[in-house]
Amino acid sequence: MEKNWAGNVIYRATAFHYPRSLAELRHMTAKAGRARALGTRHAFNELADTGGELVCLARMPRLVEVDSEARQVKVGGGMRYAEFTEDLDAKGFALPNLASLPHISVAGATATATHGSGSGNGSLSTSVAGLEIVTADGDVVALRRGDEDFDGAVVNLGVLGIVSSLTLDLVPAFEVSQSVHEGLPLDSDILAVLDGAYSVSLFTDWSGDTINQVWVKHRTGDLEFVPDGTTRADGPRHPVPGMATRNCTRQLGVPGRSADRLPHFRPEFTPSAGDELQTEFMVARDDAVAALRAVDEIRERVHPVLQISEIRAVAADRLWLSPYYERDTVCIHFTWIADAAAVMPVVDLVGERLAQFSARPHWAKVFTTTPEVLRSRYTRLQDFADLASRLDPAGKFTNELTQRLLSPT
């Protein structure tokens, strides 16, 4: 049985394909009756599942083309971020933002608006300047920023076709130092803390009156930010108590290239055994304090089924299905224990408490928000459904989950 990374989804596909060239990918895609792209299997729901055929790009030829003049890089859609950051560094460039896990694929991360952290940083999807999509008949459609359909196509949930390559914006290479601070009072000015450095993450188990850990990532040369009321950690820390710290990126204020500090976890280690479920809700920055208070009010339900919760900020964008569409955002992430029967009622409860803030769920994590409510929160969802109908009129790349989410009321 083929499963996702967490083991909570068993894929129903009738075949798994691993094309080794663009020509082979185009042929497989055109021949398939129903198809979905399969990345690094880090979706915690059925987003990547299908009763048809799954196509994985992990065996495609390595594609890393740096355009120094344009400050962009073209990479294969199946590549993981950790697989090309050294190429960028060798040319004097870096990506402006990276997610907690450098293990995830570029196409999968950008298709689901997966993100890093930083009040001034957009999600990984905002770095996309262009993408090439293999459509249902095997043709390749290329879109660039500024094209009419571009803002709808970047966060695509895999329903437009198989993304074979992406062009990403780059910035000059930079260094980051990372430090961990403990014991932030829960009644602190959370927004000021999130704004304190290039990237900031708060970790809490919702068991007391303090945030367990504040991970602060400074660009070299920036003023050091020390959150008031905290104590600097005297050694390396893992976000989840009891987990091995050797899996985490270097801390204690030691500077290093951004690709080695912006992720929480090192690419050469698996950060956990996958024994978890994940949920994430995104609220407008202006609602963040009240939303966190709403979660704190149900801590007696949250804490017993929680491993850790992470709070981060992400800048607004213009991508249609992005949870950060037209609003600066604070993300409230939950890493649950691997017990769906115990967790799902709490997911329901958290969703109910955050409904007043029009919370938008992460597409690739566990949520129970109804399609009707989603359509009210993702205001361009119908526009995206129309785009999908034009590029894939027969619905080759849909599955039960995307059909339910994208179907008209």
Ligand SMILES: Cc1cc2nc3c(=O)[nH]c(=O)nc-3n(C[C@H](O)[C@H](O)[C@H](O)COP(=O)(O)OP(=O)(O)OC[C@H]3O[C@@H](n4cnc5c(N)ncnc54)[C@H](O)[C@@H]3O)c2cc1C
Second form
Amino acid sequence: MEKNWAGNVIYRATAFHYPRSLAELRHMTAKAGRARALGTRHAFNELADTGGELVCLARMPRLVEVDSEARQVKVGGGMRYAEFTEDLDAKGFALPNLASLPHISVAGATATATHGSGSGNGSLSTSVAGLEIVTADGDVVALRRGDEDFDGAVVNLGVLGIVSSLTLDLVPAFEVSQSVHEGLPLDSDILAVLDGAYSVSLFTDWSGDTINQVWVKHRTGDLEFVPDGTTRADGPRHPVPGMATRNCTRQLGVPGRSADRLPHFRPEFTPSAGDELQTEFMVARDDAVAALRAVDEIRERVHPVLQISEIRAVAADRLWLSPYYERDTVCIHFTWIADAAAVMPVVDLVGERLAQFSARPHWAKVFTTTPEVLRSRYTRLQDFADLASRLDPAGKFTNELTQRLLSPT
Ligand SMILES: Cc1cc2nc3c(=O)[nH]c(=O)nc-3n(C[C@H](O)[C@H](O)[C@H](O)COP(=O)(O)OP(=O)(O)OC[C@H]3O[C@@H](n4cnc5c(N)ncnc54)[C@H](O)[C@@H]3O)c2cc1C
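Having gone through the form predicted on its own, I am curious about the other one (the form predicted in complex with this ligand); can you provide its structure?
Next comes the full complex, and the chain you just saw is listed first.
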């Protein structure tokens, strides 16, 4: 049985294809009846699944082409971030930001608007400057930033076809140092803390009057930020109490290349045993304090089924299906225990409490928000549905989840 990373989704696909060339990928895609792309399987819901055939790019030839003049890199869609950050470093470049783990594929991460943290940083999808998509009949459609369909095509939930390559914007290589501070009073100015450094993550289990940990990631040379009322951790920390810290990237203020500090987890280790479910809701920055209070009010329900919550900031963008579409955002994330029966009623409750803030759920995590409500919060969903039916009129790349989302009310 083929499963996702967390083991909570058993793929129903009738076949798994691992093309080894673009020609093979195009041929397999054209031949398949229903098909979907499978990345590194980190989504926690049925988003990547299909009753048809799954196409995974993990065995495609390695593609990493740095264009120093344009400050861009073209990478294969199936490549994991950890597989090319050293190539960038060697040329004096870096990606502006990374997610908590570098194990995920570029096409899979950007298809779901995966994000890191930093009030001034967009999601990983905002680094995409171009993409090539193998469409239903095996043709390759290339889109670049500025093209009419581009803003609709980047966060695509795998619905437009198989993304075979992406061009990503780069910045000059930079170093980051990371330190962990403990015991942030819950009534602190949370937005000021999130704004305090290049990337800041708050971790809490909602059990007391403090946020357990604040992970502060500075660009070296930036003024050091120490959140008021906290104590500097005296050794390495894992966000989840009791978990091995060797999985985590270097802390204690030791500078290193950005790709070794911006993710929380090191590529050579699996971040955890996979015994978890995840949910994340995105609210407008201006609503963040009230939204956090609303979660705190139900802490007796949240805490018993929770491993840890993470709070991060992401800058607004113009990508149609992005949870950060036209709003500076604070993301409230929950790593739950791996017990769906106990967790799902709480996911429902959190969703209910955050409804007043028009919270947008993370596409690749567990949520119970109905398609009707999603359409009211993702205001460009109909435009995306129109784009999907132009590029894939027969709906080859849809599945039950995306069909429910994309069909008109
Ligand atoms: C431990 C853990 C930590 C995480 N941390 C973060 C985090 O810090 N921030 C965050 O935002 N999210 C996070 N996530 C969620 C994760 O980033 C998303 O699930 C992401 O989509 C995973 O990418 P993947 O390659 O595993 O995609 P998959 O799970 O394989 O697929 C996800 C979607 O992408 C599509 N897709 C994959 N490849 C292609 C392709 N070549 N062409 C077209 N579509 C494609 C699939 O069809 C599917 O719709 C985390 C998940 C885990 C398990």
